[in-house]
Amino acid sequence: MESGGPRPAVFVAEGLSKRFGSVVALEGVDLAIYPGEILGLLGDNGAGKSTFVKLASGVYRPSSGRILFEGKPANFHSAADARHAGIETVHQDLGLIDSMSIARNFFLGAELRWGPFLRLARMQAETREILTEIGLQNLRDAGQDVSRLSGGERQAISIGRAVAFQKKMIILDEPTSALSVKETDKVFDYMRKAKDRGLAVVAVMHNLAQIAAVADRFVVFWHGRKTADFANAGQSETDLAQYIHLGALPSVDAH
């Protein structure tokens, strides 16, 4: 899906910039992200991807420019503000607690209670239901510790949590890092299920073959600026690498 898609953008950056003293980490970024798309965020180390993610997720505040979320100005002062608005960010460490159960991790910060008591059976049932819907099969016991799960299953919990709590946008930072091919394919399925449910999915990935297999659209950051925004039309890894290293590819029409 390219700019000007049929549905209004859920997230819009207008002239978004971030400076740290004399260092410009991000400069004048305009970017719209739409419901029901997977956006691949590309760029070398230091290109501005991490800064953009931290601005979008409320960790940083912009030096200039603004963010609109669901059509309204968003003044995030913290990651909790962004999460409350509907943006879920899944970092590489996933933020899961190994010593707690799948269900407790799933409902972390939003536990179901009956007075002072946790409604564990209800939490486990709802966890199984949502994780099954997004494609995690054979989950027999949502009461087992997260430490027993594979990397792909851990990603399913994080993505499923965004679906269950009706988030509008999910940002995945290297979601397939250190996963096997089989596990990576499963994570792609989870991402597509989230997209099909109307979430905007933003994926930051260095593996070009992997991101090309799942993204609907690419945005390239280069030296702190957005230099390309184009639909996935089967570009080769070589083309994508040139975008990343050169900031643009003259032979391809970028939108």
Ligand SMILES: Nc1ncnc2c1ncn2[C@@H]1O[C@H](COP(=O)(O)OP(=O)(O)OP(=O)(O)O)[C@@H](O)[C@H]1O
Contents of the next structure:
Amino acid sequence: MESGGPRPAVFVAEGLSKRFGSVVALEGVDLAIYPGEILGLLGDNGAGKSTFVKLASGVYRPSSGRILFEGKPANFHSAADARHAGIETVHQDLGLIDSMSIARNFFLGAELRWGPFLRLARMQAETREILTEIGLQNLRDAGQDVSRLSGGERQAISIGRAVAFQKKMIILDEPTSALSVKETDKVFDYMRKAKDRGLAVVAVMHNLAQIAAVADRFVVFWHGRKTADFANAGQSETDLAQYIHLGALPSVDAH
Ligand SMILES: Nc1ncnc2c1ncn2[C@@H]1O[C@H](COP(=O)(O)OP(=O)(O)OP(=O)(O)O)[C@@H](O)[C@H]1O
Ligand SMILES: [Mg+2]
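Starting from the form predicted on its own, produce the coordinates for the form predicted in complex with the named molecule.
Below: every chain and molecule of the assembly, starting with the one above.
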């Protein structure tokens, strides 16, 4: 049985900053991310969202501040370090290798082997099993190249991989920007399934109606700073847009 208390944060940023020469991309961001939540990262173009994603996924190193992962200081030197720790990052069109099969992509970096040999049939069977389990039934053949998949199916594979390999956190930077409405709905289903399994899910999306439909909580970045952090309580798109453009809601009693 679960105890009733709040679960500790899986990821904590403390005073996280990133500068590129004189450009301050991110400044003093404190942010805790919890297991079993979908966090929507909001902010205008250039607000620092992708910079945060790249710091969290080990692509960049912070200029100052630090990241704690599962309570311990995480000194990621590379994307591989962050993956190894349990953070899977999904980029539209970037995460998968086109010329490889679905199963090979699924097991990338964690291939099943028998001595020097790849266990292709076993990897295909397991891939099919896991993807079916998360709801991607119409995947005919895990041996086919991923180049033939739709954007939504590709996202599903990345999310499925994070779930199957028991990652702790999954970050999606603009996962649905190139997807149809139907594909987007499917990706949202997978995000909710990942959340139900206790993963922390972080999503960057420009479409406010979409992010509002799936996020439990919002964090707003504005000119590189975190300016708001609030539960999704059905705020209007107009309110969310105000946060994005002004960093916060305008004061109601301003004269
Ligand atoms: N590698 C870099 N070198 C120099 N400046 C950078 C670099 N990466 C980001 N920046 C700058 O840092 C700021 C934040 O950029 P970032 O990509 O994090 O924004 P974003 O919130 O992801 O925007 P968008 O919504 O357009 O994707 C911008 O001013 C950007 O020009
Ligand atoms: Mg970005």
